[in-house]
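First, one chain by itself in structure tokens, the form predicted alone.
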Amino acid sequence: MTPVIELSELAKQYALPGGAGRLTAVDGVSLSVGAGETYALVGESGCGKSTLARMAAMLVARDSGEVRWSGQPVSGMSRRALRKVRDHTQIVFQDPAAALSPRLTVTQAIEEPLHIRGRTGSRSVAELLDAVGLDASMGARYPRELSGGQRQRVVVARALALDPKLLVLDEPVASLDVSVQAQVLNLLADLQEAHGLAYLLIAHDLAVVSSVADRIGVMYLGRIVEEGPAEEIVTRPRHPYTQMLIASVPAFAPGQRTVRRTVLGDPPSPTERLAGCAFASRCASATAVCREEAPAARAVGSVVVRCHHPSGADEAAERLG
């Protein structure tokens, strides 16, 4: 089945004032989401998700690489193919109370990308606020009167008025209480098996992804470091900043394996190019070859990582172009 959207290669760098050089926000970077199922990107804060998001939600340009909807380059639509697929393509962002205006209520923030298209009366403020587990009384508040639960809520009741494909999920529980959480993720759950939406999923924190994600790539200065099947990503992860990741998590639930080692360091600059693995000087199980060659990306069972010594490579390890 073709996937919903497809980015290939795709690569963002950004001026430093002063002529003081280039930062690479994203570097070469390909992945494929599907329609019903989760994409979740994971990593530190700084590696790019938000950047790579962005992108795929055609809210920044990129400077190279190609973004195919349904099978098709966004490079080569017309101007109302485009705006068909911006319609289709709904982002819900961290901070509910910055996404939505204090001067609306709940109504007219849900009405307001109906007006902008046009399509006033397609759906119904009322059906919408239903879908999300809110009673119609809510649509006569001002976001001030919600919980931070409640404002999640009409965020993703705006991001389903143009019946979207696609939602990109930057964080969107990171801002909300733990139990909270889980509730906002059940709910996109429920509303992704209702609909067969497709989700690219930003995050920082493995455990918050584990439970709802059908894949995971894990996301380190601009690049995807590994990538593959969520549970084979939790309980055997191949590269070390996965599996530092990992056990920064207080816990995991029974039966599933964390592997701690030992991380030095901070990551190196986004504007040093460096000529070998971007890790290296984190890693404890660094050698010569990680500080001078760049790690292509190997198969490992059913993962594709980058990395000279990924655990479990004597698992019938395949080099890929």
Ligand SMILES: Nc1ncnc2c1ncn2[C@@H]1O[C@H](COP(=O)(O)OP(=O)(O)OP(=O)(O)O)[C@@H](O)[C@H]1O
Second form
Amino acid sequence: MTPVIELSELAKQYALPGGAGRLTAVDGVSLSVGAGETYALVGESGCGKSTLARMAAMLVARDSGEVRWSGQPVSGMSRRALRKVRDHTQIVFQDPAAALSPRLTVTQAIEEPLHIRGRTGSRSVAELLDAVGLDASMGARYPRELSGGQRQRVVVARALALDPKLLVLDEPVASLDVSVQAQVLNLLADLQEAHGLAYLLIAHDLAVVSSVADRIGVMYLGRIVEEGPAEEIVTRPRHPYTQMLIASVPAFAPGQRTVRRTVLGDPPSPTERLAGCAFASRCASATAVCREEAPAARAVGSVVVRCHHPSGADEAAERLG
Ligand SMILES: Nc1ncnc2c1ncn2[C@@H]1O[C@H](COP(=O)(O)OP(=O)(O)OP(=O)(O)O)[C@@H](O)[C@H]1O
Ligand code: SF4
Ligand SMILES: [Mg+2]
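Switching from the form predicted alone: structure of the form predicted together with the named molecule?
Next comes the full complex, and the chain you just saw is listed first.
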């Protein structure tokens, strides 16, 4: 089936202040998300997740690469078609307080995007509130009268008002209490099932996404270094960076007496141009070739990995005979 959205070789640089060169935020990322599918993108702070999310939602212009919507390149689309794509793509940010105007009631906030477009939605505000698990009486309240979890539900209801096909969820539960995170993730899963929504879900934390993702892409310094079915990435990570991320999650390493809660070391600056693998400075498996040559993407079993020495490569080759 044609994916809802396909990103091909997207790239984005930002100019540094004072003409001090350029910073590479996203460096040739390709991925696709189908209807009813959740693609989770994980990686450390600053690796380019939000920049990629904004390019996917067409809020940030890409330097190069292409976005295809239902198989059609957006670069060739008419203004009208592009407006439709924009309506069908809604983005939910980390902080619901910042996303909602303090001067609008919940009802006004949900109706706002429809008013701006001069149209009515397929569902009433009461139906939308019900869909996100809020009582209709909440419609008269202001954001300050709601909890963080309730505010994020309002943001989701407002996104649903435009009948989207894709939700770009940029750390949607990171600002919420741990007890509320699971509730909001469950709500998102229910909505996805009911409406066949495609999700591009961004998170720092592999533990947050592992239970809801179909596919996981692990991003490091602007590139996806490993991608594949969620279960495979979590249970058999091939890239040393994915292995480091997994080892830092206590829930994934129950047998270990001391669990590394933090990921070791820092990534190089995104303003540097590196000759070899961007992970070499932190990698215990690095060899001479890693410092000289950037690893190309290669298939190992059902995952694609950018590493000269991925785990399990020999075993997978044997299986293929
Ligand atoms: N508008 C901007 N101007 C200049 N540099 C930017 C801009 N936005 C992001 N950057 C830089 O681009 C890189 C990628 O940032 P981005 O926000 O996409 O990362 P992220 O993975 O979402 O990080 P976080 O997990 O902290 O949200 C970072 O080095 C960041 O400082
Ligand atoms: S290419 Fe080399 S340095 Fe990079 S992750 Fe693989 S083993 Fe480590
Ligand atoms: Mg971000």
